[in-house]
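One chain comes next, on its own, written out as structure tokens in the form predicted on its own.
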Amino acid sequence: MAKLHLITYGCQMNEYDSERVAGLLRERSWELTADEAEADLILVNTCAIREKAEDKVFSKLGELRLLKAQRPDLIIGVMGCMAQLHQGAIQRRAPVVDLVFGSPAIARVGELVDRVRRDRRSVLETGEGPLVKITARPSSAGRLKAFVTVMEGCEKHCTFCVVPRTRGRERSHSPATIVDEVERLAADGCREVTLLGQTVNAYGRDLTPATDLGELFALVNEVDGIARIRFTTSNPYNLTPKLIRAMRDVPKVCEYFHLPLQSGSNRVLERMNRGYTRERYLELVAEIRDAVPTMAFSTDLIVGFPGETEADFEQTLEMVERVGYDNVFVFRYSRRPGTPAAGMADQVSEDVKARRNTQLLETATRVGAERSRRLAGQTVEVLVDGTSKKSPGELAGRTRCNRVVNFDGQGSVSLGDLTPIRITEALPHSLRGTLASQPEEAACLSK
């Protein structure tokens, strides 16, 4: 049996796409291997959001060139956002690459690989194809948790972002096909699904009849076996009162909301073309916490966007303190080819970006730790999904608000169980707890 090795960079959507590619090729008798040296086909799934991610890809392709020299029949492919953005330029810079295909062509990966093997010449496929719901997964995919793409593409056109070019326009999968996939996952033992979309809370408006993410929550909530529903990534511009009510009223939707802010400065937000102000963002946070007091928030923030002043940056720091995020993902602004921000004259120096990055991370870490400490003494519901990384004799799982908890299962708890755990200690990156003697109301965080 021919062997496939997958290398994945980037976001959860890329992880999902890699799973689907592995599943599709498995149906054509490709066996997944963790050892690239024994692979007959190596696919590199790429990210184009930041220049650093692209540099990693080309560095890896340089390593693979040596492997290809030893094994000329080895097929090397590049897929994903970088493939869609740079297309033929990838093969010019890395002639070792035999196959380049974008996200719209994932459903035809088997056909594309066959063409390379049959014709022994390189293949480039980056045109937009029909929206296809791919449910194939490799046998090695985790059973307890799964990603489910509900929509693809983005039409926000933020001035720093290439996603509209790499993923195309917004297109939603039908509720029926999504529920069918979730039901299949549940039958295979899945307990938690994460609904994915570049702007997931814009889901359904392009369908006939139109629907929305809140209605999809209600449908997925009815699937037996599924215990938790998560979703990412949302844009504040598309957050509606109806969706907030759904987060409150649909029992399986977890109290964890990733809501990218990007900057705390209105001036910078306008230059980013984000479509909201800091005041509107704070209003939304207040509305959500009024509906769901235990909601935990995470966010994305960019430092060093063109023209960002010290005063602008201070407003971002202030927003981290004011919102009280549980987790923050900080990125240094990276010029992306073809985006409006790349051509802005007032680029920020790399040393200033580095300093602001460090300062923001320090603030976010402190705020997150303060939020985490509030869980001490509470009893929380934990979905057991593995063993502790540092203590293999202990179990690990996550709270509904997405905190990692390590605990001694005392032989009475199994993988996939939902169990009440009393939190005894808040560590920098995890929680410790003990089995609760009496079930109590499981909480995340108070206001």
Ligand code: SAH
Second form
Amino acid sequence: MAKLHLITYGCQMNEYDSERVAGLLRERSWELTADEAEADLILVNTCAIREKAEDKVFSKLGELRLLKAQRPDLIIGVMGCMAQLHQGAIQRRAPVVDLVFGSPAIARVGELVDRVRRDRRSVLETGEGPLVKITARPSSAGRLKAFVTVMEGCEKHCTFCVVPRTRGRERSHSPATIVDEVERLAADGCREVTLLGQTVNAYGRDLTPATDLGELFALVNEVDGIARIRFTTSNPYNLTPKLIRAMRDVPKVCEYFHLPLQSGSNRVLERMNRGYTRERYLELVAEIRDAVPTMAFSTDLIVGFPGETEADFEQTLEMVERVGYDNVFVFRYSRRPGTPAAGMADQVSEDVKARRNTQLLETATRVGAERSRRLAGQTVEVLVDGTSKKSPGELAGRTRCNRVVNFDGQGSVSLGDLTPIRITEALPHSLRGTLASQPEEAACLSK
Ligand code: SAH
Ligand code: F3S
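Having seen the form predicted on its own, the form predicted together with S-adenosyl-L-homocysteine:
Below is the entire complex, every chain and molecule, led by the chain shown above.
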């Protein structure tokens, strides 16, 4: 059997796409290998969101050139967002690449690879394609947690973002195909699904009949075996009262909400073309906490967007305190080709971005730690998904609010179980706990 090695950069959607590619190629007798040195085909799934992500890919392609020098038959392919954005320029900069294809062409990966092998010349495929739900998965896919892409593309025009160009128009998959995929995952032992889309809370509006994410939650909630539903990424602009009700009412939907803010300054939000103000965002947070008091929030923030002043930045810091995020992802603004913000005159220096990045992370870490401490002493539901990184004798899992908990399973719980854990200690990056149904506690309760 010929061997395939996959290298994946970027977001969860890329991880999902890589799995599809592995599954599709498996149907054509390609076997996955973890060792790039023994591969006949290496596919690099790429991310174009920031320049740093692209630099990583080109440096990896530089390494692969050495491998190919030893093994001239090796085929090297670049797929995903960089492929879509830069097209032929990739092969010009890295001639080692034999195959370039964007996400619309994933369904035809087998045919594209065959073409390279047969014709012995490079192939470039970055056209738009029909929307297909690929259900193929690699054989090793039996696992506790899985991503499920529910919609492709993005039609927002955030002035910093390249995604609408790399991932095309917004298109939702039908509820039936999604439920079918979740049922198959559940049959293979999957316990948690994360529904993916660039603006996942706009799911379904392009379908006939139109539907929405709340209705999809209800359908996925019915799938036996699935214990938890997560979803990402939501855009504040598209958040509806109906979705907030669904988050409250659909039992398997977890109390963790990733709601990118990007900036705390109205002036910057407007220049980003995000379509909401800080006041509107705070109003939404209040409505959600009103419906689901235990909701944990996470967010994405950009520092050093063109024209961002010290006063704008301070408003971002203030929003982190006000919302009380559990988790914050901070990005330094990166100029992306073809986006409106790349042409804005008042670009911020890298030094200033670096300083704001550090300062924002300090605030976010402190706020996140305060949120974590609130859990001490509480008993929470944990989905057991592995062993503790530090002490392999112990089990690890996540709370519904997505925090890692390490605990001694005492031989009585297994992977995939939902188990009540009493949190004994809140550390900066994880929690420690004990089984809440330990005999001595049970005794206490029966007094
Ligand atoms: N659809 C998602 C965003 C996907 S990109 C949403 O609406 O939020 C993931 C994150 O990368 C964004 O939320 C943003 O914070 C960051 N990002 C996107 N473009 C960027 C750029 N040019 N420079 C720095 N960060 C960027
Ligand atoms: Fe990008 Fe904005 Fe869409 S951040 S992915 S253009 S919602």
